[in-house]
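What follows is one chain in structure tokens, specifically the form predicted alone.
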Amino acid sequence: MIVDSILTNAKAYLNGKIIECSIAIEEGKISKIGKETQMPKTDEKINVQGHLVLPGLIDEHVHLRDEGKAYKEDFSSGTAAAAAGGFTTVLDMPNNDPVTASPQTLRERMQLAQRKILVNVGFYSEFPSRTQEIADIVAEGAVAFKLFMGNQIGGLNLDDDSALQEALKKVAEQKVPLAVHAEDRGMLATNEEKLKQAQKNGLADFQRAHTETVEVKAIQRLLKLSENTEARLHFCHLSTKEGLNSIVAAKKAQRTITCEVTPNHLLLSSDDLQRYGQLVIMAPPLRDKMQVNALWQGIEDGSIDTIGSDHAPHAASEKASSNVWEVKVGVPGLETTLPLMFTLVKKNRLSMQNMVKLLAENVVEIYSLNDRGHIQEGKNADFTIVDYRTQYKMDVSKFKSKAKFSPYHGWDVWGKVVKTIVNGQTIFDEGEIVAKSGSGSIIRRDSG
């Protein structure tokens, strides 16, 4: 038998250990793992020179933009950023223009993406106006739904508990996760209006609007409404100790509840606002050190399930206003997440096993992406190949994303991505995209 290619001289992460081995790839799948002498014949050997080979990492929280927001990011630039950051699979959020919230908008978005993407991409949908369409959206291929509780984005009336509960039941019937941006819309709007009327528009005023209570109230409301629905809730970008405690209590009650934290909320705090200014305005906002420490405790004890970048690209001008209410929230994260996390591994703040769980294995479990996330025979040949020996400086000028800004610019980090292999094909190699647009695959719910 002659296989398509073989990775040689690899230090691969297998079942919690790093093993020196070779990996044979056939038709986009892992066909054999073992010593080089045990490998089948091939016309292509890829010597990875003793670099670390991780299972292809997965970012479940990415805003790829395109369509009406293509000036911020498009499928080509966003998935190039993913490949450069070591992510072989990303899940795209639905707050687009138009909003992804119907079978038609999802279908059209997938058709546009298929021509451009470089990595594997799955899609969220917002809730449609008619809950009967939820099943049709899943049939079209949505891997999950997203609920933005802080502002009205989809077709569901956020203030109507009975409508929300009905939607939760419909999603539960489809057995797809519901990712949640948990901020209470009413409380947030009231806070903002008071501050605006008082002509308060500085950095600290954004924090005063997006209080810890705004997050906690939304989490507790949704946990209550979903009690008898069997909905699988996944709380995004968690930022508060009390919110985490509520989620932990729900987990202990044997409910299918999971949660995510971003690198931003682990590595930055409200103390960094003056240093980085509008650049680090995000929702939820950066919190104080006590909240950051609580999130780290959740990472260490396993109550936090995933790390998502919340990759949120914007035009530089959209981050520059002196009026905080005009600043677009969020920062790009696809090209910073892995080196930031790997640096924590290097500093013994995070174990390698935990990093791979948070960035691959747990995501696979939550979103039923069953053919990826592990280096095993029969799984997708998705690999993130990392130079773990060399320290370097983060440099936004080298970003593949259109959003060339980051609070982490100039930080000394470890874990440089040297190759990203998706479905057996090398997409990113030594700083360059080496594949054609459209090389990635659309992940549909029915393919997991």
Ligand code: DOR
Contents of the next structure:
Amino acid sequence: MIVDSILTNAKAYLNGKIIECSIAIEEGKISKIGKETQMPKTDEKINVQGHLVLPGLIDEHVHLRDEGKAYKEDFSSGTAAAAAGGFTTVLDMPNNDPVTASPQTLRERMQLAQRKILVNVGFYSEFPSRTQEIADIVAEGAVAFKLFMGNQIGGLNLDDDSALQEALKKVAEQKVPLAVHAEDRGMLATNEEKLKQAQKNGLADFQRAHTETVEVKAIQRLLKLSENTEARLHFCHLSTKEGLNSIVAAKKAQRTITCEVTPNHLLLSSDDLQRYGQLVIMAPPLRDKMQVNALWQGIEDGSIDTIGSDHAPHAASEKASSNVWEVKVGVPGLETTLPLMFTLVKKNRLSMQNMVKLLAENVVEIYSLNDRGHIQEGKNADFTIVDYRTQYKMDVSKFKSKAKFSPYHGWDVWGKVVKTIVNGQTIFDEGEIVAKSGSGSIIRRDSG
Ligand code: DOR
Ligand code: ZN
Ligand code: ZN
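Swap state to the form predicted together with this ligand from the form predicted alone:
And the full complex, kicking off with our chain again.
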């Protein structure tokens, strides 16, 4: 037998351990793992030179934009950024122009993506105005739904408890997860209005509008509304201790509730607001150290399930206004997340096992991304290959993303991505994209 290719001299992450081995790849799958002498024949050997081979990492929280927001990011630049950042699969958020919230908008988005993507991409949809359409959107291939509670983005009236309950039932029937941006719309709008009227337009005023209570109230409301449903809620970018406590209580009550945190909310705090300015305006906002410590506690005890980058690209001019209400919220994260997390592993702040769980294994479980997340025979040949030995400086000018800004610019980090392999094909190699547009696959909901 002759296989398509073989990775040799790998230090691969297999079942929680790092093992020196070779990995044979056939038709986009891992066909054999073992010593080089045990490998089948091949015409293509890829010498990994002792670098660390991780299962292809998955970023469950990415705003790839394109369509009406292509000036911020498009499928080509966004998935190039994913490959450069070591992500072999990303899940795309629906707050697009047009909003992804119907079978048709989803279909059109998938068609446009197919020609451009470099890594695997799955799609979220917002709730449609007619809840009956939820099943049609899943049939079209959405991997999950997303509910923005902070402002009205999807078709469902956020202030209508019974409509929300109906949607929660429908999404539960479909057995797809519902990712939630938990901020209470009414409370947030009132806070913002008051501050704007008093002409309070500074950085700290943004924090004053997006209070901890704004998050906690939304989390508790949705947990309550979904109490008698089997809805699989996944709370995005958690930022408060009290929010986490509510989620932990729901987990203890045997509910299928999970949550995500971003590197921003783990590595930065409100103390950094002056230093980084508008760059770090994001929603939910950076919190004080007490909240940050609670999130770390959640990482350590396993109550936080995943890390998502919340890659939120914007044009440089959109981040520049001196009036905080005009600043677009969000930070790009695809090209910073892995080195930031890897640096924590290097500093013994996070274990390698936890990192792989948070960035791959748990994500696969929550979103049913079968055949991914583990280096095992028969699984997809998605690999993130990392130089764990050299320290380097994060540099936004090297970003493949259109959004060339980051609070982490100039930070000393470890964990440079040397190669990204998607479905057996090398996509990113030593700083360059080496594959054709359209090399990635669209991931549709597995109906099984
Ligand atoms: O910071 C954020 N950016 N939070 C959001 O909820 C939206 C996102 C975006 O799309 O830019
Ligand atoms: Zn969000
Ligand atoms: Zn987001």
